[in-house]
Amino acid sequence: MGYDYGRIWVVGAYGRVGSTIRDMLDIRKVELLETDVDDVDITDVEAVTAFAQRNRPNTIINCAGMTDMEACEKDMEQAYRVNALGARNLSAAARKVKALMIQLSTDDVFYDGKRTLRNEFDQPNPVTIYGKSKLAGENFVKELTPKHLIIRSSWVYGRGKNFVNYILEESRKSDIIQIPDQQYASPTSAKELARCVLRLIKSGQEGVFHAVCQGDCSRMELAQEILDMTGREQVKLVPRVTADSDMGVTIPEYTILDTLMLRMCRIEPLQDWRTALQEYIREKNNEK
């Protein structure tokens, strides 16, 4: 079993994961189609359909999304427009051109207050607009295109705005950093996630997969690890209660994903989260 990379359309190609996938693809073997919102607005069904029919990709990877949780709560309609309607439009286009549709999703589709691992067969139950809109996107993918991969990850970091970069920046200018307390998941580098996406494509997989770095930790543990790796142990981390956001929205505290499907399908697992973090920090230092 295998899959020809062929012509790949990376949607959200300039974002955290999209740009990483784009950088990893060998353009000698792959015809790469890369778009972002200024090129093709995924909320515009006519624009999406026209692009797909004109270019005939055999794989569509949707890395686009509205990921700011507070922004989603403030503008529910826009959150659903991007995260759900966008996925619907891409899935319908994928069906028309017989492409494999890949939807990147999130651990925030889960919340039940229990400290249990969530595998791919557990029932999602989001409480935030972000989680609900991403689950709606997943459902459109399942309903509209028979050939699909839904890949959930957590605490993804890489280029742009994210928790890891926040700690790196704050530790250079402050001696005290407030850290959300009682949040647990598996930090996952965009590079490790991108590697997994390409492995899943190459091995011809379909269905729902969880793809996170091995191991888990709290936000506090992650922040401390960053400080230790960068030699900034003098910075003091102060816990901040995060049962609710500033908007009164309950924040899922324990969303550790079990990569059951990767194990059952014998797909190479992602690296341990500390190893991946070390690789990321080393590359950031080399950029200076």
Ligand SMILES: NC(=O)c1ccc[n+]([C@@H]2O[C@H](COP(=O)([O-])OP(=O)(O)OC[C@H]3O[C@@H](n4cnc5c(N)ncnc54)[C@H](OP(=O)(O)O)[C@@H]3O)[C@@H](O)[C@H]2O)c1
Second form
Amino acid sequence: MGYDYGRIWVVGAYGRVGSTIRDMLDIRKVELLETDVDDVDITDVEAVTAFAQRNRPNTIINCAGMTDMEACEKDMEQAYRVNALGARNLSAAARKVKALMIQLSTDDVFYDGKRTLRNEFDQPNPVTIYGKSKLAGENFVKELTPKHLIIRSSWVYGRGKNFVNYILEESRKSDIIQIPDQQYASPTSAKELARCVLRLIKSGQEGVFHAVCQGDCSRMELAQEILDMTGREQVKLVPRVTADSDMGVTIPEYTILDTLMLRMCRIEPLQDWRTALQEYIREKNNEK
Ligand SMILES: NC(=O)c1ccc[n+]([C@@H]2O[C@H](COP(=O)([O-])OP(=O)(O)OC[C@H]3O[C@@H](n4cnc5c(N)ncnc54)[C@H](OP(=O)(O)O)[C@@H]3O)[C@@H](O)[C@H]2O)c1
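Next up, can you give the form predicted together with the named molecule of this protein, since the form predicted on its own came first?
Now the full complex is given, and it begins with the chain already shown.
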């Protein structure tokens, strides 16, 4: 088994994950098509179909999405339009041009309050609009494309707004930082996720895969690790209750993904979350 990268269409190419995947692709070996909302709006079925038929990618990686949970709660229709219909439009186009369809998805498709690991065979049960719309997107991909990869990740950090960057910035300005308590998952660098996406494409595997860095932690542990790695141990972290909190929605507390499919298919796992975090902080320091 093995797969020729060929012509890859990265959709949502200017977002956190999309830009990392795009940067990682060796343009000497692949033909890269990159679009974001201003180039091809994935909610516009005609635009999506026309782009696919004109360019005939053999892989479509959908990194586009409405990812702000609060915005999804406020505008449910737009969340479904982007996260569900957008995935449907791309899947239908992938089928027409016989491309492999890759859908990025999330740990937020799970929620049952239980402190158990979720593997790819567990039944999703989202509570947030974000989680529900992402699951609807996954279902369209399964229904409409014979050849697909659905890749779920969690707490992704890299460029732009994310928890790791928030702690890095806040610890420069404040002596005390409030951290939402009772949230557990596996922090995953966009770089490690991108590497795994490329390994999966190359492997020729299909189906649903969880792709998160190894190990897990609470937000508090993650924040403390960032402070320790950057020598800012003097900053005090204070737990903040997150119940139904800021967005009027219950945030899933415990969404730790088991990477059973990666193990069973003998795909190299992602690095341990601390090692990936160290790499990220080192690279950020080198940029200065
Ligand atoms: N970040 C995480 O912690 C995380 C965790 C698990 C899974 N994921 C999944 O990974 C994927 C990528 O996440 P990310 O963090 O890279 O998200 P992101 O930074 O928000 O990037 C999403 C990109 O999609 C674009 N977009 C929005 N609506 C669009 C439309 N109608 N047509 C075309 N493009 C559109 C956005 O443009 P604008 O910025 O202009 O809206 C943005 O450039 C998503 O599917 C997300 O659900 C993310």
